[in-house]
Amino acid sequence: MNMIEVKNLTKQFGEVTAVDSLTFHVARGEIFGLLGPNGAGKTTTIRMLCCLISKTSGEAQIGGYSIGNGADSLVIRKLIGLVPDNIGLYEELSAYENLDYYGKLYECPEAQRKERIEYYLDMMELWEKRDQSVSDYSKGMKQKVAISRALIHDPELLFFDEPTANLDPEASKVVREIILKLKTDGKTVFLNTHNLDEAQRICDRIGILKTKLLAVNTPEELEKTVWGNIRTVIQVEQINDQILAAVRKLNPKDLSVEENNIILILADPQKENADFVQAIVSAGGRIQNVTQLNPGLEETYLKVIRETK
């Protein structure tokens, strides 16, 4: 069974649509991005699959528990843990005072939420300073207060909405490491972020939302899906006619040359790529350069919201 099974999930405000007709799903185990531009609908999906705001139509499931049901909904709540995009911590409260409180609303039993306490302030690099307002913490130290929050009752499913979201680097690649380390743990994590190039650091698959889900899959096979085959550029010193007949010989998909560049269009690049190197030079070829005609995600993601109207 998947963590989270969404189908045609759809949020109205009004005569506003700002969630229309998701459907997908989320694998145990698996982090899960989703990106879009502002007022696309992310942490609107979010707040529906936390059981924030109620849903206008459609279905989604959480550990096999329907979002709509109340009953239901009071068992996700403690399924899942939440990061939101405003960490709203008690800033005249300690981090300590902060999870023991957070800790307890979650009925955790006392030594148990000592020892989660403890073990995620040290986890965060806060335990030395357990003790201190976190009105006094950085950004970066309350995201981290915000985090072991969401953790503090042990949730199968975290969701992050933007976490990163005005943290320095260092801050950024803590909080990264650490959404890494859930997954180490067997936790399925849900990601709403603008940050492209952590998306394609960590997560498994990638949602491209804008009220609707545009598109959906691993960040390689939506550049596959997006721009077509990715193409292998061997520079050559001087390209002739036995180096060109070495080529086709291993029959390419495609091939073509542009002043000194071979440009192939190849089944399985990692693998023939090393195959049609030994061949130029086997063929008497100086190669200069090798690289791949890859447009990455920030493009891909891009030329998808651009399409959309």
Second form
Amino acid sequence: MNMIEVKNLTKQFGEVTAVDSLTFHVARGEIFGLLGPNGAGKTTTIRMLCCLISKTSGEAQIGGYSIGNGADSLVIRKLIGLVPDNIGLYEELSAYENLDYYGKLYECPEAQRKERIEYYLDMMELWEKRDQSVSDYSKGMKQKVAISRALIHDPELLFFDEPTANLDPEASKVVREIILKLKTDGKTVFLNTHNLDEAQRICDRIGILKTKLLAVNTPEELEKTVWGNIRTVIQVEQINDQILAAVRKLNPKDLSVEENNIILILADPQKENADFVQAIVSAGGRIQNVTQLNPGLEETYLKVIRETK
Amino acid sequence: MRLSKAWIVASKDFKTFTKRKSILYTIIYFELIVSVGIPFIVRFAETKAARAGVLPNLLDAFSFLYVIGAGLAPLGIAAYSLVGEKIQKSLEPLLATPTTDEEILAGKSIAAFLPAMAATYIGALIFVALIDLFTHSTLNYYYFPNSNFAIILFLLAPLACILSVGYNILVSSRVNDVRTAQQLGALILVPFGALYLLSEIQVLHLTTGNMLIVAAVLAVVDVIVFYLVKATFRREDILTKWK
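Form predicted on its own done; form predicted in complex with the partner chain now:
All chains and molecules follow, beginning with the one already shown.
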């Protein structure tokens, strides 16, 4: 059974449709990234899935429990942990007091609560500063406390809403590593992000949202679907007819030459690149560079978003 | 509704208030002035007042200040309790926990109500002791405790406090800074202040009957405010409509 099942989920605020007929699923243990511009409905989607706001229509289940059902809402909130875009810690309290408060709200028994607070603060390298007021912490440290807060009741599913926004590169890297560790611990992660590089690095699958869900797939498949074939560029010191004949013999899907670059479109570049390199070398060519012209997630994302305008 | 959950929310707020001394001062100042300051004023003016035969009326009017105090004391707490959460943007993670809207609301209300009433009662004890000490030689009897003061302390003061807490929650849902919340929240004291002035100038006599009428009106207003607060404190509205 999938951790998240969403079917035609819609949210309207008066006349405005914030989220329109979303249908997707997130498997257990998967990191799913939701990408989209500001106002695309990412936070609204998370809020609906966390039972913070109601849906207008459609269905969504978290761990088999329905988000529209009042009785299921409390069960769902126990299954999930939320790291919102605003960290939202109590600045007067210490990291320990913040986590202890949430541990109580999540109904963790005292012994377990103490154990988990120590475990997570230790993991986040904050144990030594546990009694220090959170107001004295850096943004990165606060984000670590916010993540610990979401984990205090050992949830199966974690929602992260822009977790690295406003963090410096070092702190962002730490947050990404924590998310990847959560995956190895068997947790399911739902990630809202603007950061395409981050999404490409850590997400198993990605959804592109702009009120409607425009595409869902793995980053690689998304690129293939959007751009078609990926080009391989082989830079050769001097191109001659013998080299071109050797290349043509291997039947590439497409072949073109620009200056001293042989540009190929191959059915399966991962397997075929080596054959083409060998053929060129055998024909006396001296290879200077082999590059795969990969449009990347950023270009893919922008193309998808632009095409919906 | 689980009271244990409401108590967790309230306990966290108590802890916050102990670290924010300015909130504690708003509770203590007024009680200190009324409970210690007024008895000393009475001490210096009592002979004149007793001769004029107005001392009991004066003491009744002064004791009505505890209704105002009970309405004033939760201002700082109630305003900070919710506006503080808004400023720190801590409402979203709080609402994501398996806690119902009613439990959070009850917790916030308890956090404002209990310290306010505790301050009122401690202040009243000091007031009663000092007034009796200073007026016994003139009146030849202990003026306090009496039935009117009991109505003030155990009926009017809690009702005023509940009204103030509810009204301040309503105000807090509309504003974004603690000071504005306190200033707007203080408007709830205007009717109580008017009653106090009327009793001081002897237009309204704080008889048992009159105080019971005030209590009945307060109880009705409390119920109306309770339903307004309940309708306001809905998690979807908090996240999407509260400023």
